[in-house]
Amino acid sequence: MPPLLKLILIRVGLGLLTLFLVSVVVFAATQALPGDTARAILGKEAADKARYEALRKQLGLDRPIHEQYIEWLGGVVTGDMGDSLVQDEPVTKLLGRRVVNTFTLVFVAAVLSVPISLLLGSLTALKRDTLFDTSITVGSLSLAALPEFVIGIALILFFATQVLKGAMPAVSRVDPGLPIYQQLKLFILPAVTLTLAVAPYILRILRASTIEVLESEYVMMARLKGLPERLVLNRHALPNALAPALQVTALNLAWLAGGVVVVEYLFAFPGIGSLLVDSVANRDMPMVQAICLIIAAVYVLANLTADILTILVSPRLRTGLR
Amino acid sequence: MSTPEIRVGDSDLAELEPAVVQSERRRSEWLMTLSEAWRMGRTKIGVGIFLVIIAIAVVGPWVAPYSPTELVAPPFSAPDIPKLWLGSDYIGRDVLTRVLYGGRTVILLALAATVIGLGVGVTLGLITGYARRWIDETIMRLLDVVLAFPQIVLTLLFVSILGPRLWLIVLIVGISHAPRIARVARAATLEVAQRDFVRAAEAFGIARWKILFNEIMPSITSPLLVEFGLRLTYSIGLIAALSFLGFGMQPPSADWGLMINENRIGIVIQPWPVFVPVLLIGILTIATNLIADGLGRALIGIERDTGVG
């Protein structure tokens, strides 16, 4: 087997293993509940032993735990994640539109943050220690520190309620009855919040990796060979600098999956993040499980993609030398 | 300190002397990192701001004009100097008083979570970096599972099971830091474990767990200082965010995160009970991040100068 393929297969295998373990953790979460689902559904009526036992049997709670897990996992894979305890409907049905909303939000944030940070990251590295570099670096260092709700509230105060009163909506209650492209204005402030929270990381990593590559021996070698600077940058420097940046980009897209929780809650945005907060408050376990599983899966897959892209783009790894 | 006592005269052992000296040098390296970091302007600014916020949180309750739960004015009253510097909150309590009281919980809980994360992360990092083979593989795989959850999602998963309890939130935020800290500690351990003074201690037949905690741990302090600053920054954000979501401090506590949540609805007419806590949390995290950045740069500088790492 070619070493490159083997490397990729190993990563895929490890990713699947992590996904499997994640599903075990999420499944175990309900098992750790004081009392079980039957008790949660019956409430006070659980005192009625016969009814309680009957419901347990009906829900399959009397069977061994590994059988329950396999059945639950089978449901997850086929898109049946159980019913919400709060709204008597299937979890997947309630999630549908919200998943679309959240992915649209993350997509807009990614489209804004990735090009900006890649551009600024490589520019600051090329113009190192100039005023431009210093101000961008200090600015991104401060932004990187700020919790996302701090950034979001600052934007709300500035663009919605105080300084530029009404320039932007302070809440983003996306109407499920209208198509998304007619309500894009509602996506702007949450997406900009996510962008400002995530871009500094990509920018800083890309700056550091570009500088490292520019100072490396093979770039010096390429220059000594007399190659034109443009060729040195495009063929030798940037591909190697891009490898860690790809990883960080995917990592931070994964971070966005977690970042949406607080940002959606702040803007009352109807996505899976705000639904997670509501479901945790209501202890709607099937819903919490489903959302945690989606977010963790997105994270693991984004990481996997990052690793594979890194292998493909990095000449050092591609040739099997590590 | 328990460096092995060396009898000079035995030819094999005499050679080990410089290794022990090197171990001494590594021990004081974190002091070097601190002093090197202190030379940088950003560290001084960070420490300065950090101390001001700590001072507000510590001294605040002593100088607050009212009690944090006392109703002093109609809800959402505008500032009225000198009676109500920042106006009143959603049920009519003094905002300035609650700001002065509200920093302690954020800072203390964030510190506790960071210390837990550091304790668990460093222990796991040392073990995986030194044990290697299957122990290393197994622990790192398990940590990958923790890493697969964004920190806030992991915390919410556990809150949904056990309810919003403070100890739980601090514990889970701490544990969610652990894999990230463990990776740093593991990398540093891998490097230190190759050094002569560790080899020497191994040759003496000293118990491996003693080598781990007495020889290796003191040598990886510098990168851990950087991690502490970084994780403290994130802890502050996470703890405040959880209070903001309603799962942290509960009413009627005075807490910066909770204040933001409680007073959001009045933001148009009375922004102060939202703006001031947000501002304080923001500059606190910037300060701790500046300190972490200063330490990180100092560390890189020292490693470059001494050819270590």
Second form
Amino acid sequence: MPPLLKLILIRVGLGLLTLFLVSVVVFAATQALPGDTARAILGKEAADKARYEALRKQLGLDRPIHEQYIEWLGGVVTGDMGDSLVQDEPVTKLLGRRVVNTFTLVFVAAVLSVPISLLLGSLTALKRDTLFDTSITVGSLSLAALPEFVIGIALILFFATQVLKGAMPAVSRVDPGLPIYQQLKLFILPAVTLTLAVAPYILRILRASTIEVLESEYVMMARLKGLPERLVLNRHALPNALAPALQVTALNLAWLAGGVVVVEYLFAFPGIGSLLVDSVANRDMPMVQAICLIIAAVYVLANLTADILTILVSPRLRTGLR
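Structure of the form predicted alone, given the form predicted together with the partner chain:
Just the single chain follows, nothing else.
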């Protein structure tokens, strides 16, 4: 079996084990939340004990926890996430457009953040200790210190309400009846907020790794052999410097899928983040469990992709697999 394929199969197996452990933790955590769905649905009518118990039995909340978990896990394996306890509709149906909205937002943020941060990270390493390097480093450090909701509020004030009034919408209420490409303007401010929140980390990691590689012996030897500086950078420096940057990029992109809760709430964006907040408030456990599993799956997939890309772009790791 080819070493790369063997590595992929091992990582896939570990990823599936991770998802199983996450499912156990998520299910146990949702069961430990105070209150329950029956009380959230009935509200003041929950004082009627007979009606309350009847609804708990109807929803299957009176059964032992391990039976509920086994039934739920079996449905997840077959693609059935169950029904929303609040809206009484299949979870997959309710998640459909929300998942598309969130992943479109994450994709736009990734398209903006990854090329910009990789370019600036490599340039600051090449122009180390110059005014350009100092300016970008201070700016990235400042952005990294700011929470995403502060960045989002600043963008709203500048582009929507105060300085450039009406240049961009202050809220991003995506219309499910219209194609996404007709509403891309609604994605701009949330995507820029996410970009400014994650790009500094990728930039700083790439800068540090590029400086380390440029000072390595094999790069110095390539220069002593008289190779052109562009060839030294493209063939020897950047491929090895990209390895740690790819890992950080994958983690940050995975964070985007799970960390959009604050940004979506700030911009009233109809994605899985805002749906997660509503589901927790309504004790809609099947919805909470499904969203948490989706976020965990994104993390596993992002890490697997980063591992494979790291091996493919790093000459030292490719040699080690032969």
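Worth saying up front: this structure is predicted, and the values here are computed from it rather than measured. Residue numbers count along the first chain shown, from 1. Only the largest set of C-alpha atoms that superpose within 1.5 Å between the two forms is called the rigid core.
* Quote the shift of the Cα of R11 between these two forms to one decimal place in Å, the two forms being superposed on the rigid core. => Shift of R11 at C-alpha, rigid core superposed: 3.1 Å.
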